[in-house]
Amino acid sequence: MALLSESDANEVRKIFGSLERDVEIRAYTQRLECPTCQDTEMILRELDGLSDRIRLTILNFQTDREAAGKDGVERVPAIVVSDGTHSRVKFYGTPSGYEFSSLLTVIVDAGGSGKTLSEETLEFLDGLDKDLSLQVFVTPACPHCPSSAVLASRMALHSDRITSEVIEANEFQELSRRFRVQGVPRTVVNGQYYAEGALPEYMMVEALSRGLEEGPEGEKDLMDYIRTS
């Protein structure tokens, strides 16, 4: 049975129109305690069916250890999103709800050639000397998710500086009890730097990039880079 209504499926072909160029999709699963891996298959599997532009391929995250590591899949479902030269976009958790047009967008943006960040966000993330990891917890029915989870899924795609993971933070508690998520959508940029909320991007950018110079030790609001402005 489709997971996708027939309507839901037509839109989703429409979207997946401005594709110019092929989309590789790397799903890791597992059988065994992993009660969201079946319906993350079947969601990506029906994607695959609206698009000649998608190339799916479902990995078994025990067996296939070796690929995991290359792509440093940690837990399971888990999606790498790419033109198939990196593994720096990842999603974590069954792709449902806002999670799943957080989902649709980056993969348009990985397959189009428009323009997805400002001038600004360019020059800054050119300029990194450093490498940046930026891991977004959101859940399925926050709809200020999705802004905050395509931001850093765009800077990954953008700089090899720069790795993103989605993570759904019901389906993995251990990891959001680890950075103190009470609230999404909560952004930690290398375990040290946070935000809570959903920051436009230029107050990301702005509070990343004077973050970054002042470089201060423990853990650190971004938005007090903002205030102090």
Given for the second form:
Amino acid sequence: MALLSESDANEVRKIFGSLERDVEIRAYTQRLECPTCQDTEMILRELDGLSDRIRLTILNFQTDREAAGKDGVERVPAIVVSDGTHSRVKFYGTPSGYEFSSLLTVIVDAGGSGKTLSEETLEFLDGLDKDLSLQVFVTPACPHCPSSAVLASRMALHSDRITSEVIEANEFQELSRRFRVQGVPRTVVNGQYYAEGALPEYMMVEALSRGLEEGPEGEKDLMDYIRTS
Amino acid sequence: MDLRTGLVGGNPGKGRTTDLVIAGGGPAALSASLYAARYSIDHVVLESYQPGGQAALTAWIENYPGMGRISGGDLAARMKEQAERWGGSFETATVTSTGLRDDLIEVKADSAVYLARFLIIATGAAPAKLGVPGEDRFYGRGVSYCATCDAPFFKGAHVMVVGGGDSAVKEGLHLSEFADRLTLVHRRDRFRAEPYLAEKLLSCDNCSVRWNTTVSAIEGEDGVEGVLLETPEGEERIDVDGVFIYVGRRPATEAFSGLVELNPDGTVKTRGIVGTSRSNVFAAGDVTDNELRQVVTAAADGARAASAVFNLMQ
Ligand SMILES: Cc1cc2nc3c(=O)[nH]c(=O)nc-3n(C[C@H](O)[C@H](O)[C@H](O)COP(=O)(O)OP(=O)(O)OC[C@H]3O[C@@H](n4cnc5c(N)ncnc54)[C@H](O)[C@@H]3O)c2cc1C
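Given the form predicted on its own above, I would also like to look at the protein as it appears in the form predicted together with the partner chain.
Then the entire complex follows, led off by the chain already shown.
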């Protein structure tokens, strides 16, 4: 049985109708010790069937080591979304619940027809002289998570200085523990700064640029930069 | 499997001149947009995050007529879809201030400026803080205001809910399905919540209630480890892994304080149901001083506000 209902499939087909160019999706899964890999594969295969513009490749994390290394994939299930020229934008975990809408949005963005970022954000991204890694921890039932997930992904789609990982916190408990995630969304920047909760785009940009200016000084709440302003 | 199909957010705010700006994107705004669209009023909805508002922050809603039991996220998504189908337009923007420019209302957002003949304030409310030591420090480290977001982190844990209204009890019930033990702390000797919800919580196997009790501090090292309680018998410390706070809401009206009259509690002072101190500005939903704060009343206010704008435009 299909995971997407008939009406949902139609809606997604309509959404994908706006894709202006091909979108490459590379998924990494494995047979054993990955209870959510099969569902992830199924969801992606169904998406693949809804538009000629989607080019899905499913790779085996255990045997396609070279590709995984090139894509910088570290765990499964992983989904890499791009226009074919990079692998900066990743989703880790089953794209269910609200994460499904985040994935759809990022696919549409990668296909060139999606919503973009504000002028101020683009200016900030174009002026970056340091690399940023953004890890956004989410859960499928968290309504504010897509804002953070999509914002990080859009930044990474736009700038080759940025990589984004949207991580389903329940599926990667060890990683969540390492970053002490107990609430979502949580955005971790360069493994160091973090933002608790969803920040509106302009605040995130303001906090990031202040944080970069001051340079790293251990773990720090990005909101501190805004509070002290 | 639950798969949400809508796209996230709206277009980035670009700013323009329009007949109507609707500030906020919760049920009140979504209903106002649906009605405005059907009245053919040129308008834009400005929302900081995703449309849906507080309604999306609850696992289930079962008192919105006609919907049976539905997840808050689904209800919000349906409202947005319906408004969009009729021509409602959504932009991602945070309204930061409002004022007057000639005959128009100037709505300043983080990245753009809008000029409008009419404004509907529907920015709703955000969770109120408890205001105790440890609350800010442990936000995201065991302190939460969103059970549907964070419940999965507390599987098998001992979780505390603070509050005694509908949200506290309803979210407590949701949490009790994840947590091993749930303790609800309420400063009075009975619930304000609907009796139906209250009875459900009182008969829940892994739930217990501490009446006439308040939280005076949240403690821990890296994350929440316990709370200090002020009980009728004196001070007491108990071990908990998480604290979910539902002690009321703060209206989001900072951006409108110079434009319309506010009450001391920050809500918009209404005249009639959705009128304000200014004839071309209306307010709808949780942001107002209207008594009942629910999805159904927010939606009704939104409809009334759009209709009032339509009448003035005739
Ligand atoms: C945990 C919980 C459980 C609940 N359960 C129920 C229930 O079972 N049944 C029921 O009927 N009601 C329930 N409610 C209440 C219901 O959700 C609210 O009454 C309703 O959502 C109010 O709608 P609103 O549109 O007025 O405001 P909100 O829902 O608060 O929406 C306001 C929106 O405006 C946005 N916003 C705020 N400031 C700005 C700004 N400056 N610029 C741009 N956008 C802004 C916010 O991001 C938000 O999306 C519950 C509430 C909570 C918190």
